[in-house]
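A lone chain, given as structure tokens: the form predicted alone.
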Amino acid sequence: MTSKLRLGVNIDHVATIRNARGGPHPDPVRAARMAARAGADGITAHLREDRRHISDPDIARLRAEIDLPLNFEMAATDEMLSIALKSKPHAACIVPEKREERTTEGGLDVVGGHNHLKRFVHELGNAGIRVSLFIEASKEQLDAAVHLGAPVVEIHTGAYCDATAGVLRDHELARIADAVTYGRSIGLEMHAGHGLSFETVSPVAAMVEISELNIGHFLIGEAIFTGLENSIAEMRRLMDMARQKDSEN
């Protein structure tokens, strides 16, 4: 377990907000570097089969230019495998894709795709690269995970910061808290992301098990009212808040 809970920003949507009219403005790279100022611990991008909002110049732009740690969102796909092998990114969460979703929709199958996914977390892991999986909140899934050989997993927790304030909602955070302390036992390094806000935070940041948070349409949305800098300045502070909160009971 750590005690700082790492948060890592996604700059995706930047990347989508420049592509929607062409041009260089606005710059993930540039994105990249204020979050590291209002105290992101990494920088996640997703590089998806369509280019649909990051580019493979903004990759290596990312790699050259960036201190912090890059964490590479890809398909378990060669094309992937090929340009993460040759990038060298800090991490490799391998999460699922369709040509048609607005977004990543649900986690990855580990137990149905052990056999297509074993190459890809062999080849990233025998590269020197951090591999993760974004899954469902599922013993099975974390097993598999485990059984395929990769050190972290990423809890999906979109149907969390879906469901509506009550019941579904504290049933849906049950089943991260399970996840998690289940996943910690079996060896693996917890991390969590999707669909995040300052709303929802808080009570998944508590949870000691998870080491970092993966964070990003929210806080690019946010950033159009208060400034991209105070948006995750005010999600480092909710997220040391409540993992004080919890050392503290």
Ligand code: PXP
Given for the second form:
Amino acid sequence: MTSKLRLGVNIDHVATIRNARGGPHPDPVRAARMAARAGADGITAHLREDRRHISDPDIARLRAEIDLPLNFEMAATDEMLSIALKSKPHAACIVPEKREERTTEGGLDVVGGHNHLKRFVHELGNAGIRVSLFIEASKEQLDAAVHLGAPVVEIHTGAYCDATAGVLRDHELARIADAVTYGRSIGLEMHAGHGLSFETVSPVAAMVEISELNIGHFLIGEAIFTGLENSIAEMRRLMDMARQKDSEN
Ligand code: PXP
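What's the form predicted together with the ligand like, now that we've got the form predicted alone?
To see the whole picture, the full complex is given below, headed by that same chain.
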């Protein structure tokens, strides 16, 4: 069981702010460098079909200038597959993508999408890229991920983070806990992410079956008030504290 919990910092929204004006500032690669100094274990970036945040040159620069592992979030399209195979990130996380959505709204349908996804999982894996599938906390999706040969899944924590604190949120948290326990038992490496904040991260970080959290929007928003290194360092501290507490129990 992994006791160290990795933090992947998603820098998409540094690019969103840059793109609002069309110039080079603020630079997501500079943010990645700062994230490394603040305790991130990896950098996550989602190259969308419409390039609304991260761009192709950003991906090239992240590979050339940043030593941390890059987790490349991508839709299962031929265009993204060819970019991934060319830029050879450490990892690729296949996510569902809808043109009209504001953010990645739900998990991938691995059960229904088996035939479409198979080629992507195999080609990325054969190129030595660690493949993960971004899914809802569901036993059927976990079984389907194993069937497809994906070594890693990332559980979508959006419903948990969006739920009002109390019974509803506890219910979503229990679903995540069941999924990560089951996922580990069938041999999957378990990651989680989406919507996590200082308020919601600790109970998820305390789940010892999870080896990586990917967090972006909240960290970049919080950086406006406290600076990027401080916001990442505080997230790192909360994650480590939750993990430490759990190992003491
Ligand atoms: N993990 C995955 C697979 C994602 O698609 C995203 C959002 O791009 C995140 C994590 C990070 O979510 P957030 O920006 O809400 O922290």
